[in-house]
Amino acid sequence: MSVIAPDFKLSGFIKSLLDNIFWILLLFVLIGLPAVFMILIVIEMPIIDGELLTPFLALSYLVNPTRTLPVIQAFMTTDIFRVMAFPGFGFAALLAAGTIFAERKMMAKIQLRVGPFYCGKFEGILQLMGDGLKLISKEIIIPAKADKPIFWAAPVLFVATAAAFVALIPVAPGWVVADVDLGLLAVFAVIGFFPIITILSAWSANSKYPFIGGIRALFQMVSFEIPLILSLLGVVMVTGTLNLSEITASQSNFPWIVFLPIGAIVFFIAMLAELERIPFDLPEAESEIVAGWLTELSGMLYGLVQLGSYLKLYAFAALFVVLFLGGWNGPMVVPPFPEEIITEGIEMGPITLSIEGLPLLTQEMLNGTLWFVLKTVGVIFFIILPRGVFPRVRVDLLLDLGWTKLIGLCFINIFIALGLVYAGVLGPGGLQ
């Protein structure tokens, strides 16, 4: 039985196009312009030609390319920019989107499939946008006997917790959303919320498959959080601090993976289990329990969980880079700015923009961000690689690995760190 497609009508296409333009303009006027005004009121305005720039004048500057840079400069120095754009949610979401696309293409190459291809001109690059629009437009179906408030809240809490995790990661010197003295403890405090949210989401669906997946996730996360924490004690011992920025700065000469490879290996394995990645994907084993604790989620609720999962993946990979691979440290590959630009500024038409106080244009920041991104992308590659190589392990072997073997390796790593510190190789008087 064949299905005949309806005839294409140019008038209908033009009407739908005009409808979309109308709604876009309406949303921009009702939401976009007020948001821009709020940001312009909050940020500290620059002084141009001896006069303090006002929010209303700054709005007119936004349509003039020669006068836009001072407004952007003022915006980049605010906490709003750090949270929304860099190094916060926007930066992490961009890397997460790239990870989704790269993973799908890589798995397709390994499994001799095409993968995302037909949507978009270059290797299916627009497939991400198509999938996002599909999730937004899909109906959200809630089970009749579900605990609806918790069912709705769990995906939102999952994304919020992942975003809080991202906020603790230093990307470049001075560029971190929340520079906490006890940053490493704050990381584990945030990670501790993931098992709670997972079991709440599974329980609220009132369905056996999500509940089985939630119980598996709880067992798995709890059993691997202990070796995850113990594997980092060696780094804390040799650095003497819990601040992630200070830990990164302490690796200016060499990364800690050189002296603590066992801790790095244990952390990486525990990280795979915390992320529920193959070979530790028992909570979402599609061949056994459909999709685990995600079974009853649909539409954008499912999309929020997927977004949170890949934000969490980025945060764990970045944490591995910060703790064991030197973070932003690396050879200086970004050339310094010309002296005349540093002293005289950049001429932009009728005004001169000084780069003083503009951290995004410093050589250290650009070079640090480059090395941080390259290292993080490399770690993400090794996180997603096992999906196309390894099979899923049994739950008894998984728990045995977490509670016995990895904890034993953690104590060996701690003894190595203690030996390096007391022998004077590392720490005060040593190499660092």
Contents of the next structure:
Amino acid sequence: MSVIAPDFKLSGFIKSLLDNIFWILLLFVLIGLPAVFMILIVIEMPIIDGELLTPFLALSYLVNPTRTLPVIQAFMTTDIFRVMAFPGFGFAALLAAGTIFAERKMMAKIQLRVGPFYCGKFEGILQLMGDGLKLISKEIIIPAKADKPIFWAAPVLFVATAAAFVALIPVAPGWVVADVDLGLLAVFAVIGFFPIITILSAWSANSKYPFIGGIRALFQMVSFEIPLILSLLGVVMVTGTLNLSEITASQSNFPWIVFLPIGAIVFFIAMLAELERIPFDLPEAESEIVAGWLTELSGMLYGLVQLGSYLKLYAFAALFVVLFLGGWNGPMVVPPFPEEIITEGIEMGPITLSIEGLPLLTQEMLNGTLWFVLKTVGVIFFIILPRGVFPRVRVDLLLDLGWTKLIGLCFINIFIALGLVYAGVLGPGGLQ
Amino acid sequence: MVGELAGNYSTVVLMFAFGIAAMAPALVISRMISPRKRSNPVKFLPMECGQVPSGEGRTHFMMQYYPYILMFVVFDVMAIFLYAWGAALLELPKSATLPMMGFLAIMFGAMAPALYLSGKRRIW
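After the form predicted on its own, can we look at the form predicted together with its partner chain?
Then the entire complex follows, led off by the chain already shown.
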């Protein structure tokens, strides 16, 4: 029997609000203010431009753009910013969240439903936030005989591994978290961790459905790893480098999908299999084995695995864009930063504000990011489209597809690349 | 030199660590604000569609696809070896491709009988 929630009373709500405000004020006056004064007495404030730095002066610095913009610019070149915000976790998580919402709406349209509709007034735009709050406030139930440390750690490791994958993707010229020489091999190394985490999570649950799902995930990833690796060899052969930034820069005239379409198709199919998406969603086949290796995960553990899998989806789509669709390359559509603002300043009524340190972001970077995001969104669309269109394949057909047909196509692709290089079409003296 | 090379990869590790540092608090907060009721031991049994679970959770499995795992161990390494050649293809003389053709022939030639044998159910 669940307890029915008591009726909402406005007077009670206002009383609780006033209570909270009273306690916050009391604690601030009794503890907060004395602490601030004690710190001000103990710490010697620095002298800047012949003036003693008082809290008032510090606040006036904060709202002065000529002082804050260089600090922001310096901060944007640090590793911390890159890891946390732009080409790293924040950017990827934003795109992943958008993907989840777009996928739910798109599936609904394909299946003649409305999808998320009420939360957030407009087309259910806040549904994702509501789901997050729901997941975080749900009880986490762990099977009694489960291996608890591994069971807790596996979803976190899944997200962290997906984040490490995101770190290797170049978004705009110079905007990449880890610009390593062997970038593509590092990608393969990171991808190799996913089946291990899956099988660890499945084994630690000590339940039958997760175990079956984990074994399926293992076989699926094993049989599609080799087509995945071999399908990208053609790109490496015609560019002669493994650095992902250099591979993107080499496609300024033609994207490689023009010359190596077979490799692109094989990589796309192997990507769908690695992402465990329909038609290759055997590890989480919900009509056969409940939810596969996710069966025993509840509450936030499930939420973390979902976040990790969508980060992985973004990273794979971005890898496809970087390798075959030309990454950040595209016609310049972003207008240049207006010169008058730099030379003369902004006129706001009687005052003229001249700001040093503008522009914060270069035109190339904005344009590259725009094209990268557009292409990535397009690829993500084609990744989530099969979910509404195709049925699931059988396990033996899956293994047969991965081991015979795709590997055969990969070899054809390698010989096409070899022919293009030796015929002088690509490489030194060729088109690019 | 080696340290410099390894240092390039430190941001990947940093990103991995940030993933852990950002996501572990979500679990901790969830554990703090979510209800924890230990009222019923049946709740903590493994999920078997509403039935009382029978037998061990980690059952012995008939590994029907075991030969594919064996093939993976061999051919994954061979596929990575191809990258050393592919990345240097533009600098190599054309005569250096002939040994690679031999390597590919061995790889293909080994894969075909391996696939044929792994398809025969009786011997596994």
